[in-house]
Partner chain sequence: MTTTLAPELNIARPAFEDAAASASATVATAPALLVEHVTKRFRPDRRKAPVLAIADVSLRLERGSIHGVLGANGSGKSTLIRLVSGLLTLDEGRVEVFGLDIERDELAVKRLINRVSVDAAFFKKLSPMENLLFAARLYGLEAEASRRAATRILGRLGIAQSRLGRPIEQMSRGMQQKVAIARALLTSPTLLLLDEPTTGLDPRSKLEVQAFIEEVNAMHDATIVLTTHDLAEAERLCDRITLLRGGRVVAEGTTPELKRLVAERYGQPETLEAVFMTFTGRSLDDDVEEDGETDD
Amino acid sequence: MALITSELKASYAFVERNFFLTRRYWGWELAFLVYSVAGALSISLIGAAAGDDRLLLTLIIGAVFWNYLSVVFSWIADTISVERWEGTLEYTFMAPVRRWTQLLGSCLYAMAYGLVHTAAMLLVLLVFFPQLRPESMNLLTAAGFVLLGSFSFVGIGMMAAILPLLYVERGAQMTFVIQSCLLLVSGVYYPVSVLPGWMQVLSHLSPATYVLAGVRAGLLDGTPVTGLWGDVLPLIAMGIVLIPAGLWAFGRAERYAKRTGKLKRVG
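Structure requested: the chain above on its own, in the form predicted together with its partner chain.
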């Protein structure tokens, strides 16, 4: 019990530090939020222009929930690249902290930050489009899918975070490409059925596909979670596989970086 308490305290170090960073970069945070809201509005207005409320809500869901997933992914994937950028990576790796503790702290902050960021976006969109009626939506289904999807994205984020460990200069760029590919194949703004066949295969490997399908079913049609096992089960399976796989891969990458001296280099 004492071990868990001390590890949780160490995890909080990363939560607090990331909060400090967000606070210091508040100008950029505000700019990022404005950009995200403007982007979501621009895309949603395509649905409004078509005079189709269902299309409008489909696009809003895509914009808002992709924002959440991508924010979570980015914070976790940048766990290493930010420290490399600042030159603090060696100090953090020298500290008596288990790697899962560090990643847990990063994940907790990523999810909290993502929720606040996305809630702000959602609020603006609801004000902008008063014709949307939240009372007819199954919000519980949406919340459930966001939670389940978060675990899968945490796993993918951990695996992406190792890229800056392995590739000092190109690692951060690679994580950006992974995020872009997930956006493309996950049916964020369109049904995956319009994708070429080989991309549809890839869409089944992206947790975002199931999250967005589940959230849309809940918010557009009011479907409860219990009616969406086809989307729930893949997400549970991905969470179970991807988080341990991410931790394992991170450990291997750390060992490789220590063997080859790649912790030292500053990005």
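Let's compare: the form predicted together with its partner chain is above, so bring in the form predicted on its own.
For this one, just the chain is written down, with no partner chains and no other molecules.
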């Protein structure tokens, strides 16, 4: 019990460290928030121009909840890049801290940061589109799917974090390739049915596909979670598989990086 308590305290230390990093670079965080809000508004205005409230809400849901999932993914995937920027990568990886402890702290902060970031976006969108009525939506369904999807994206983010660890010069850019591919096949701004057949097959491998389908069913049609088991079960299965797989893969990559001296490289 004492060991678990000690590890949880260590995880909180990484949460606190990431918070202080966000506060230090508040100008960048503000610029990123403005960029995200402007992008969401640009996409949502397509629905407003069409005069179709359902299309408007569909696009807003895609923009807002993809923002949350991408923020969670990016924070975890950029864990190594941040350590390199700060010059602390070698010290952190040589410290007597279990790797799952560090990753747990980074994941918890990523989820909290993503919620705050997304809530700010949603408030701005509600000001621009007052016809949206949250009281007529099943918010419990939306929250449940976002929570389930977060765990799946945590596992993918851990695997993506391997790239900056192994490929110093271009690893961070490679994580954007993964994110853009998920965006393409997950039906963020359009139904998956418009994709070519082989891409529809790939869409079933993306947790974002199920998250967005569930969130839209809850917010557009008021469907409860119990009526969406076809989307819930794949997300649960992905979370169970992807998180241990991410920890295992990251551990293997860490041992390789230490053996080949990649931790010390900064560029």
